[in-house]
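Shown next as structure tokens: one chain only, the form predicted on its own.
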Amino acid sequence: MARPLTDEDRAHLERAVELGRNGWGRVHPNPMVGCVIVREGEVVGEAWHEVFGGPHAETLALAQAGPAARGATAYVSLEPCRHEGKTPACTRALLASGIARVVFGAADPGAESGGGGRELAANGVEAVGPVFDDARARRLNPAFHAQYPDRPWLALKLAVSLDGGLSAGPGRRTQLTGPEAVEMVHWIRAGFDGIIVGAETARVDDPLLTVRGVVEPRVPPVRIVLDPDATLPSDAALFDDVERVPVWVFTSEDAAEGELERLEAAGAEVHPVARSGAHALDLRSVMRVCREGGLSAILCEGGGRLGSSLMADALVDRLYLFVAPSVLGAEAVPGFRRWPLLQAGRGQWVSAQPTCALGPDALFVLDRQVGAAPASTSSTSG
């Protein structure tokens, strides 16, 4: 029978989680994993999965520990994998090292990679886990644990004033947050396959939507614009480096052929999909195309109409809400076109991490509870 976890066990496991976060933006679509090896109360090895295709956390930590791994305890944030992929199975490495005990946080949901704990136990290793429940597992590696067959895992990022405004007025670009929040946005971007905005946001803000922060993503996220009528200007900033970072433009199936050809000539990969309204695209069709195109995690950066529609269709899994200490007034463009989406769903959203102060601004990170139903339904984009 496995020994009950001590406070020391839990502290080492949390250290493994902390180490794993160093893989953000570098290991996707693999999960972030950290490992700590302890023998007789002393840490003899610790590491994290550093880059996709490279050695896993357990292998690196074992190499650091060397002979001291024999008889030690390995603390791993995710259940050790048991399959041969780009790297050898971690269970095999742990068994060969003489590790006596393995404590792991989250279960591996993979059909081939999961079950490492059972394999270790069957070979005489004391295996303890999963220690974390499903909700925490999803918070740590959400896209890895979600695995939706018909859409990517999706996060919505919004920066709003204290009175819930996105900008001072329609068509007015408004910088709400300070440099610390901007730096955090670039860090967040690095962990996604794609960044999506509506056509109005693309025209008004003319953003680059590239990652320009301390983390250089292994693969730059695709820039995605929902542009039903194919009106995105050919000289938009997005096209400045389209050879390096792809641009996908979703248009309606009935958009003018000439406009589609213009966008393609500018460098865009154009995806016509069905409309859901006069100036809107069917969002579930958009998400399905993204998933089929290999995108498993997408970050939406606005605007308010697109964000609200994604929320209403229950397509948002995480909300990154930056709140600036300012008031924009009655003319402001609202961050959510229908605030009752949040007010009516107070039990549907839970904190994914502690509120973070970024200079004068605050960041709230909320996850939608699995199985929570939307307050209403709508499909609006543009």
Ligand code: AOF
The other form holds:
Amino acid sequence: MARPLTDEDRAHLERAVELGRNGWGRVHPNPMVGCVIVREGEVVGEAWHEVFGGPHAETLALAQAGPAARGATAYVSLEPCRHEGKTPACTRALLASGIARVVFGAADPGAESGGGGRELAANGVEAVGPVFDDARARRLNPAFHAQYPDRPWLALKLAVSLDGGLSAGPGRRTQLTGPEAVEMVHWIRAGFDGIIVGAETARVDDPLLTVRGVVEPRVPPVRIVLDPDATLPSDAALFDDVERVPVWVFTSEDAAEGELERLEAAGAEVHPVARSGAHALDLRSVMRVCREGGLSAILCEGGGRLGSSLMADALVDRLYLFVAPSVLGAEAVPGFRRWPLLQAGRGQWVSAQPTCALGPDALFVLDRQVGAAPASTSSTSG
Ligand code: AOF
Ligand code: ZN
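Can you now output the form predicted together with the ligand? The one shown was the form predicted on its own.
Full complex below, order starting with the chain above.
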């Protein structure tokens, strides 16, 4: 019979979650997982899943603990796997070590990897979990738990002024946030396998969209541009290091053949999809192609029109909302253009992480509550 969790148990489990976060950008599409081993109140092992394909958190923590694992408690942020994947099953390693008790946070939903808790219990280990409900599990490893068949898990990054503006005026690049927020954006990018922008943003900002921060992603995210009329210039900065980091350009199926060839010659992988209206692409088709192309988590970085369309189509799972303490005034491009639609029951947003101060700016991380997504409506891009 499993004992109820103490405050100490919960603190060790939270520490395991915190350790797991060190895997951001490195373990994707695997989940981030941390493990703490405690014997008689003393921590004898602490580790995390460090890189995709590498040893799991439990294996590394057990190696640290050595013989001290016998009779100890292992706290793991995810249910220990029971399958032989790229690495041996963690349930086997835990059983072999003589661990007496395992407390795990989230359930592993995998058909083969899941069920480790039951297997441990059947073999005489006191197994406690899942301690976290589905909502907490999704907040920690959203793309891993979402696994949508027809689209990637999608986050939208927005930086707005106090009065909700994106830039000082149409076609004007406005740097709203400070260097701390910019550094955070590079950290966020590292955990995604694609970064998507509209053609207007690609033209006006001429961004690189590469990751240039403290975390070097295991696989650099693909740069994706939605460009219905195939107008992205061949000398766009995106193409500078296209050999290292791919560029995908989505155009409409009726874009001029010569322009598609020009973009391919510049180094782009071109994906023609159906239009939605005169100036937009069908976003669901774009998402399907991304998913089929192996992207399980993508980050949209603008512009306002694309972000609003993704919101209107209920395709946004997470918002990274940066708010800068400036006022842009009446000429500003509004960040929340079509957001009133959300107020008609189109989604509830809940805080996924504590709000954080980044120099003068604030970052809110909000997740759409599962089950709050309505059917798709219109699509546009820009
Ligand atoms: C754990 N501990 O640290 C992680 C787990 O291909 P593999 O062998 O690396 O297995 C990947 C799967 O294992 C992954 O999809 C998830 O179900 C689980 N991840 N499990 O016990 C860990 N990273
Ligand atoms: Zn494992």
